[in-house]
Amino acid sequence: MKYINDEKINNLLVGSAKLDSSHLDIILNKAKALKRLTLEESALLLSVSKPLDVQKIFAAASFVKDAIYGRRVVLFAPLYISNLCANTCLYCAFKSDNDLIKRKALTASEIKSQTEWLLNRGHKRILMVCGEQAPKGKSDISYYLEAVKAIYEAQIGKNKIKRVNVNCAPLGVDEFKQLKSSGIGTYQIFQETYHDQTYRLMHPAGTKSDPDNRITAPDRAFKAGIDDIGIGALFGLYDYRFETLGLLSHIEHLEKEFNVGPHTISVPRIEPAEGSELSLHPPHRISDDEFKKVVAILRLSVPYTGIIMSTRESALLRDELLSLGVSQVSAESNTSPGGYSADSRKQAASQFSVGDQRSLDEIVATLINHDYIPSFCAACYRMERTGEAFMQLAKPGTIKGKCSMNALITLQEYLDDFASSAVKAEGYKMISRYFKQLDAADQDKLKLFFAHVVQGRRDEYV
């Protein structure tokens, strides 16, 4: 598999069996200075097992997350537009040879209707997720462009979707250029597993069976001008330590080749999927404690990158992971095409089981109760703070000020338009508390933005 040196990773894992406390402190102090860790240093952190040393890692990860992004947590919803798929991924309900599920590809009208449902709940950011096969009569790219257009056309009152990010099959450079021209934010693609032998075993047929075509998709996206990329691994297919170092090796390649690492990293774990026996018994199950360590080490290893946590995980674990480096969470997710408003008896199949069943309002309430500012911001995309421009602000932590202010503005919008009375009360208290912590100049800016929100304006930002 390109960019992944199995021998090097395996040697690092064997050679990092012991890490004394003084060396651990040196690595953690480097991370707390917001400096990228080497692959060797990350491997050493993966070897840590003593409870007190693991807690040191957790504390450092929390420090780094707050230093880069402050207390804001971005919220979004996935919108599955199709479960048609040409691949036979052994862990997925959408695999082409699964005859147990109902298939559906949403029309443009249905996509717009689903988006309106999400808008009515208060969502402003969407991750469009596509099965890796276009409906009959369309090419992949034409279907994706039609879907993005439908999402942006949806509107409820004053509210529209601020930004569409896209998770779809690998494309060619020309197709990526078309996708960029549609106004997307981040292009997201998961390698699933960075272990070549396991990859080929898990993907026996379909276009996805070629690991190199998949791992080079971000390269083609960068060449097409999409400079915000999201990557990830599906934990449970192979040794989590190898997957973590494989993910970091991929990031090293992107940084070297394009001077920009990924905008986001996702860390899904295998969850039960209808028609997939393997999903019920992951070959390399990763425990909650191991999973928490992975999230924390990724935060320390790549401090500038957003870490996404999906609703695959339980509400309790997701809340805990916020303090270990997670900076973006999905909310009120449905992984079935048309699932947000469909009769459950007629609903097309979901990709996997959802663990966190809370509504958006309940998740907003939880964030506020844990002193995290819920954010629906998409300002960086509008202000062209993407790619290298974003990294220049994120790496030293100077993006935090903009993130916090924009989070407060979007929280005010949510409270005024959608929140329950209990969430409104606590949310306004949070805004007041954080407002008082700002200097006079920023307070004056926010006063103006808040006045505009009261007047009915939406989607303003710094």
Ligand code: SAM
The other form holds:
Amino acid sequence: MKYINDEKINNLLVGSAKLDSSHLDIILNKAKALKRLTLEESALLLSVSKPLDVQKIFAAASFVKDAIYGRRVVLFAPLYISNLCANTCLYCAFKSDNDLIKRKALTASEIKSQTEWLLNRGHKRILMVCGEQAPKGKSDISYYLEAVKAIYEAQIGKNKIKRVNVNCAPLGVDEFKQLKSSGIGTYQIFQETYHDQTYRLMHPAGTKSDPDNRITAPDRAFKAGIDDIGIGALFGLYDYRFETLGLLSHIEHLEKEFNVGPHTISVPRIEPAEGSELSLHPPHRISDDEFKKVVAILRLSVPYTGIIMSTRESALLRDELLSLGVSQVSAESNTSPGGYSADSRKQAASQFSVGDQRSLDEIVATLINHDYIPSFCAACYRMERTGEAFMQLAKPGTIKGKCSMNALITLQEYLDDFASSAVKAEGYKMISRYFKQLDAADQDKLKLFFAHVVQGRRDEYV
Ligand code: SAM
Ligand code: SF4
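Switching forms now, from the form predicted on its own to the form predicted in complex with ligand SAM, please provide the structure.
Starting with the chain above, the whole complex follows.
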């Protein structure tokens, strides 16, 4: 597979077994100085297994997370627009040879009403997701453009979706340019596995069977001007340590080629999917403890890259992972096209089962309880602080201040418009607690924004 040196990764994994405690401290101190780690250093961290040493890694990851991201956590919801698919990924319910599921591609008006449902719950950021086959009479790109437009058109009161990220089939440069001009935020694509042989085994037919066409998709997106890219690996297909170094090698390639790495990393684990035997028995199942280690090591290895945690994971584990480095979480997700509606009998099939079933309000409540500021902000994207510009701001820690203020403004909007009375009470207390920590100039600025929210203005940011 392009960009991935199997031999180098295997040698690093074999040779990294003897990390002594003073060397571990050197690596962790480097990470705590917010310096990016080398592949060799990340491999050494992956070899750590003594419980006390693992705790040291966790503590360092918490430190880095707080230093760069502060206490804010960004919330979003996936919106599945179609489960039609021409590929045969062995782990997915949407694979073309799965006759057990009901197929559905939403129309523009259905996409708009699904978005209105999400807006009514308080969501402001959507990840649009779909299988890799356009509905009859449409091309992939024409369907995506129509869908993004429908999402941005939806409106509830003064609330609109601020940012649509997209997880869809890899496209060519010209098509990515069209997607960019439709106003998307991040283009997200998971390589699934960075192990070539496993990749070919898991994707026996269809366009996805070519690993190079997939791993080069972020390059084409960058060339088309989309500089916020999300990458990921589907954990459970191959050895988690290899996948982690594969992800980091992919990031090294992007940094070398485009001067900036991905905006986010996702770490989905395989969940049970209807009609997929493999999803019930993943060949390299990764335990919760190993998974926590992966998240913490990614946080330390690439401190400025966001880490996304989906509702595939249980509520308990997701709450724990926040302190280890996760900066964005999905909430109240449904993985079936048309799934956000009152009548569940009418639903098409879900892609996989969701581990965290809490409502957005419950997730907001838990975040506040754990002293995390729920954020619905999309200011960076609005201000074109994307790609390298975002990284330049993030590096000296400037983004942390802006993010916290924007998080408080968007939290105030959420509380006023959508929260239950219990969440309102705790949320307003949180806002006043954080407000007091700001300097006088920022307090004055924020007072003005809060006054605007009370007057009914929405979607303002610093
Ligand atoms: N069809 C596009 C693709 O494959 O890239 C985009 C959408 S696909 C629904 C999004 C992601 O879902 C895939 O990249 C894969 O990592 C993940 N996925 C598929 N089956 C899964 C399962 N059983 N459990 C967890 N995640 C799964
Ligand atoms: Fe289709 Fe994506 Fe599922 Fe593969 S993972 S079967 S490409 S929807």
